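In structure tokens, the next block holds one chain alone, the form predicted on its own.
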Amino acid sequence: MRYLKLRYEDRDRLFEALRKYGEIYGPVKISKKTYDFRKVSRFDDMDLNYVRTISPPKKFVYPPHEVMFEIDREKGKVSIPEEDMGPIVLFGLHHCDIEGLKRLDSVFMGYPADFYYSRRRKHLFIVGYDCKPDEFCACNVTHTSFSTDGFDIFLHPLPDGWLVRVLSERGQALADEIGMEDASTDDFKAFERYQEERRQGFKWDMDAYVLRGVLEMHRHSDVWEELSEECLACGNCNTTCPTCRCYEVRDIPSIDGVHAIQERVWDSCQFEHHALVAGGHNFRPTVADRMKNRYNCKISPAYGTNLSYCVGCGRCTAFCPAGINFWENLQKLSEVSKHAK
């Protein structure tokens, strides 16, 4: 890891150097209160003071809808669509979203690796960007408040620019091309002050590792019925989550019966049909059952790691149309556990 400095006046040089790698997507304000990762043509098109985007960066490597196979019955041919994504730069990812991609990597790039995810993932150049939490953030709870890997370079705001952590070989080449200078002692002190301000900004004081036990102990508690009363089962918490990965596979024939496609689309464990199996049995028939499953899934360890699937980004709470607060509910469960006889 190298620690360098990028001065504010050199931001356009950084942007132009990144353009040589591929198209750049960064946080853009798309409504009064909402941001999303969109294609940008200038550094100043981005609003780097955002807290969260409405859709997570997983959409770039694991899209909501994708064709997996194309079938031609006359020719007896099954083909995979050509690669649909070239090199792109994701600029301004916060710690939680970088950690979210790492959780997806553990699933889709394990053994056997998912072909479609893997061929997109290799094209990402990731520029991390530091942030200040709001009332919905809980990356301190999930131990995802500071990324040490999973990026090429990471920018931390300084009074006159950014402290840059350079991790990958591509990041090293970029820093050398721009001619970034070494960070000074004053830069490190400013960085430490910023991190202390971040720590003071978190609202929630729990621990994801402890919560795993709490959720397991209260798997059959009546409190789930109470917590689920306001839930609309709309699936918004899943579609905005950076680590939700459930999908449905559909075979869609053409009207002439000659051609067909097989497609993969995002699914939600909050939908009634999600746990429905042949014969009509539903393993999670009620909203309470499905909410309980989701909470246990998010706090459980990611595949092959001991790290929580929840990365504390706050999207499920911030964008819930029913106003359900994920961490408030977990706090209620913790209180039930403390007072249980």
Contents of the next structure:
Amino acid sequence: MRYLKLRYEDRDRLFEALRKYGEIYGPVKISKKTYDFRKVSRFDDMDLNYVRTISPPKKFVYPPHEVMFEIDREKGKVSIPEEDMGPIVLFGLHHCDIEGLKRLDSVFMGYPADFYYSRRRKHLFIVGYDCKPDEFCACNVTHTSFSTDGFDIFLHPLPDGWLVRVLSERGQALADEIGMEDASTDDFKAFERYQEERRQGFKWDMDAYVLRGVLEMHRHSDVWEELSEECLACGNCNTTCPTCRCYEVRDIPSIDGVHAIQERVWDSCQFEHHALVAGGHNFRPTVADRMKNRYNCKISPAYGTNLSYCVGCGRCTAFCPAGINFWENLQKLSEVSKHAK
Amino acid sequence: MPNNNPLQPKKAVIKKVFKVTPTEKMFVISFVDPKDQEEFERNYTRPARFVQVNLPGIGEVPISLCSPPTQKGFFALTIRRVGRVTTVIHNLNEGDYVWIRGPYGNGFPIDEWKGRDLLFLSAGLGMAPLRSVFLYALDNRWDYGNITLINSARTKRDLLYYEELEAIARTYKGDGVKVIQTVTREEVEGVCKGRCHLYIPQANVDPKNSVVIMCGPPRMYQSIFDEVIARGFDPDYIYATFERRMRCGIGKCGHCNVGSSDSMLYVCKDGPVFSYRQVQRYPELME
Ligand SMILES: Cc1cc2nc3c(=O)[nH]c(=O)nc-3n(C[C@H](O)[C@H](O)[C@H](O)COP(=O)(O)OP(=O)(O)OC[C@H]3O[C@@H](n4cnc5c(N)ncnc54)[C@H](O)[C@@H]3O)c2cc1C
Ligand code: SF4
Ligand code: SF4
Ligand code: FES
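Since we've got the form predicted on its own here, give me the form predicted together with its partner chain too.
Below, the chain from earlier opens the complete complex, with every other chain and molecule after it.
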């Protein structure tokens, strides 16, 4: 990887050069306390000091709603809708969101690769951006606090610009085009200071790998009843999670009786129907069962890897209408097991 | 249109419909395009995999293959009418079209069983996937030792493939194949009375060199595990199939997930067939 430097005054040149990699989306303040990835036309449109966006970047590659097939019963034809997305630059993704996309890749691009996800994914150019944690962040717990792959270039704030880690071939070409200089020893020192401040900022002292054992010990415990008492089963924690990916399939006929579509829409494991089968049997009938399943699923290893699905972004806690704190609950579970006889 | 979309359903035609019980029908189906049929046959090598059956604009359901991989040119599904989609399927006739994708799931590791005796234990609709394994074993009779199949249901009318199994038992009499059919809710002529595990002692298999293959409601599994292990059957050769809600069949949609923080799996992709050893590792399968 090359470590280069982008001067503050050169930021617009970077932005302009990025245009050829697609439409640029970056973090924008959309209300007093909320940020989201939106289309931007200038570097300064972005609020790069954001902590987290309300919706994770998964929507770009895995939209909340996607028509998979259009069926013509008379002609006996099943066709796939044309591609509706062009190249996109995602500017300003934090480590957690880059790691989140990697988790989704492991599922959707693992054999057999998902057709729709794959065709969107190849359009992404990813610009990472470093961050300082708030009280809901816990990427230290999930081992996702520093991405070393999964992006094209990654920007780390310096007093007078950015240290840029240039990873992909496209990133190299981009760096050459702008003519970025090598980072100096002082730049590295400033980078190290920033990392030190980041490390100091983490509030939660746990380890996701150890939590696997903790959750295992609570497989049959009553504590889930207590933890889920206030849960509304609204599914917000799934919608805002960068690695939640369950979908429901809908077959919808058109009024003419000839055409039909099959589409998929984001689903939530917190909804009652998620594990319901014919005959009325529900494998996870209670809110407590479903909360337990979500915690286990998030801390469990992503498909074919040893990496936890949870990337520590804190969204499920920050945006829970019932104020349920994922980390606090995991800590409670650890305490209970410490004192268990 | 050829593409690399694993979710693409293929057009298939219903060749024949048999009424198997008052609530179950068997559909014999083949793909309209011979290339699709060939591809299906290339991928269907282990019995009891499943397919997704799609009715455009209505819905899609997972259904086990009840025909063995040794039967070519068609495949068969036995479908119970329980809800929205299965009711519409029940109204279809010969010549009607359905859309199929698959086969999915792992199926039974039947090649690992060569030289062993086979004991099949089925309850209710469980006989549908087991039929494909049983017929496969008969088609490769020389690969396996003695075979006993115990088919159970509530009443005689509910016994899947009653006549077919009786006919097989007559054909293979004296060739080490035994069929026991039993019902739990009535006493009638021609069938035994009681649950399937009551008849394990009558099986013509040698516990130490057997494979136990079961399919039925999961609540019957624990008592059968306990019973066969107590009778000296090899715990490394016990298999059961499991069911969950399924939407994609290929490990993407998340509905069939089972497990805990250090062992999450997808029943559609990692199963639906699991060994007793896997059930020990993933106890959530039994919950
Ligand atoms: C691996 C596997 C193999 C199966 N094999 C057979 C078989 O050989 N024969 C047979 O009759 N049935 C089988 N089933 C069960 C069958 O899929 C359900 O009975 C069917 O989905 C019910 O659909 P419905 O629309 O008629 O019922 P509804 O109750 O109206 O269901 C509505 C929707 O819920 C979902 N759903 C409900 N029950 C199930 C379920 N058990 N599994 C997955 N999704 C479900 C379906 O998407 C369905 O469209 C199998 C299920 C699985 C998972
Ligand atoms: S967001 Fe909060 S209230 Fe809603 S389902 Fe998740 S934990 Fe429950
Ligand atoms: S589980 Fe919560 S903290 Fe972890 S990645 Fe999902 S939203 Fe972020
Ligand atoms: S059915 Fe979709 S993951 Fe198993």
